[in-house]
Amino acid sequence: MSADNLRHLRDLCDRSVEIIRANQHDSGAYVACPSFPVYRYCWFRDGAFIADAMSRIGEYESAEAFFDWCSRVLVSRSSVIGSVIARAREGEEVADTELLPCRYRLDGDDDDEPWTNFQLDGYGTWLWALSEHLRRSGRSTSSLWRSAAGLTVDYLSAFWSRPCYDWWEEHGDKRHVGTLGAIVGGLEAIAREDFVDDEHRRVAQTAAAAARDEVLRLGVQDGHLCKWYGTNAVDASLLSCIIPFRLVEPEEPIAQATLAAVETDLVSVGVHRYLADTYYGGGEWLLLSAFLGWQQLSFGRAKDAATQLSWIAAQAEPNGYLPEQVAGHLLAADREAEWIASSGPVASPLLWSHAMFITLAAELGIVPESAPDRPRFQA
């Protein structure tokens, strides 16, 4: 890699972090996509990542104010979380509408649009970000975080077997193996951390125990995790399942073969959510490109991933925002005029798209990391 190209990489990672900080609400709220209407929210699951990059490369006042944002969230809800485990703990139906929601009002009020909201994926996410930054931060926890993490660990612990919508706000009659994967993930970060009541430690491991055995069981097709249960497609979102949330452990043949598959199917240069996708045409997106890449340095292959993240790189606009997707390669071109017309440009610039190029980045020693455990990347 040049000396040009790495300095235009670090630049990129710079910009990133200021538009991250413009986008950040008072609250500690990261706004999806402040051009994109439908997108001036701020998910658990999106911002989750957001805070993570933000506290690999030092900025944990940025990181802390999104966790103090998500504490306060549950906090304030706690009387509603209490009385949907109890009534589904007695057998009483809970609909969807009565669960949490997977977005919010910058200032955590609820959503008053209509939504595809029950997902569970973000709360996995959010406590696996909290986990990660306590350990790289060497930081303290609060009243409030200890609070919130342990009304996460009873939700997730009540709900996880419940079908729900994806990352891509779609199929809610189904149980996504992705989701599942967060929420492991979630559950055994949590479970680690010196703050956790012993009550809380087990439950949140009995359920994450439950949830792999069961992904295992019926999330394998053809010897790779699937989009579903009862499906053999991929979907890109099972790359979080290897890296970082760990449902498998890169060296096992399952998430090799995930691996493999996602490459196989859903990668032309950037990386697809899926081959049936018809969002904007079904174009590459740019924070999955980055999934890709963590995943293949996960696995020893350090020049592709360097190769993802230039890519990324390649995609910025004049003034450095990253988009969600891009149209090089479209898997139904015939659908990307009718999103443009109902709903405007893609959404950009899009703050998880520069989270996790800056995840990437740091991954590849490009931009240090606040506690780096591997070298800088040379030219």
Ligand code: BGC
Given for the second form:
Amino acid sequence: MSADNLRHLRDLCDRSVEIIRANQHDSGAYVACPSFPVYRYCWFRDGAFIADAMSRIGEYESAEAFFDWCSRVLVSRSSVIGSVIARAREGEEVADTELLPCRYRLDGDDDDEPWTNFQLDGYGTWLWALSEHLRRSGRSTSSLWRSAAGLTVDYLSAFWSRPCYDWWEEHGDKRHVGTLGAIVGGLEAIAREDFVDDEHRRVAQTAAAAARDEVLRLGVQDGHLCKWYGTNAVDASLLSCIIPFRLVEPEEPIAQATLAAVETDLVSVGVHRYLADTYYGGGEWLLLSAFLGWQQLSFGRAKDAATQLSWIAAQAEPNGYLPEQVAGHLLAADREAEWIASSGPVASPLLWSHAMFITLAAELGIVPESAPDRPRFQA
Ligand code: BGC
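Moving on from the form predicted alone, kindly provide the form predicted together with this ligand as a structure.
And the full complex, kicking off with our chain again.
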């Protein structure tokens, strides 16, 4: 890679950090996208990957402000969480609408707009991001984080086997393997930490083992992981079941077959979510290209990973904003216009795109991990 290219990628990382910082609310919440009305909220899913990227490059205060926000959201709902768990244990009917939502207002309040709210993956992802942060930073934990992590373990172990909306907020009647990957990854990561008590570690391990067993029985067809139980289609969210969530290890044939199926079905140059995607015409998602590069790297394919990183960088707008998706190779070109007409242009900047760009750049060693005193981008 030329020195110019390298400099360009590093500048875009600095710019990404700046954009993320500028869009972190005083509460610690990260807005998914400041200019796209239905994304002016904080998601556990997006936020956890953003916090992980910030922690990775030494922006510890930012990551910890987000973990504080998550913890306040959870602890302030502890009686609701306790009551739905108790009712479910008694065999009582608990409606999806009584369970935790996927997104909140930036101040941590519930949002009143209708949304496909019952999604479980974000709660696994935040546990994973928190434990990664603790491991890499060696910083001490707060009792608030401990309580919130314990509540999340209780919540996920009670509800992991329930159908819910997926990473893309669709198909709430299905069991999604990408969702289960995040749950397993989060529960196992927290079970390795001694900052939750032994009982929570045991509960987390038991639920994660049951979820993994179930996925390996019901979520595999043609040798690869599948989008949901009962289909042989793939979804790019499955990549996360290898790295970082390790539902399957890279050496396992299932991981290799899953990567191969995603690369065959969903890669133009960037990565599509799934073949039947029609949202904004089904473009290539920048954050998924970063997930692909991350896997390729763990399979020893650094050159392919660097190609994904450069492709993401090439999608940046002149001001450095990274959008959610781009329209170079649409899967359903006839569906793009209706989305632009109803919702405006594609969301940009999408903080999760910036976060995944940083993550892949750090994994490739293009920016150093955990360097709190690195020079800041000057606007
Ligand atoms: C995506 C979600 C994401 C949300 C906010 C949705 O369109 O499907 O994965 O959490 O946008 O970025």
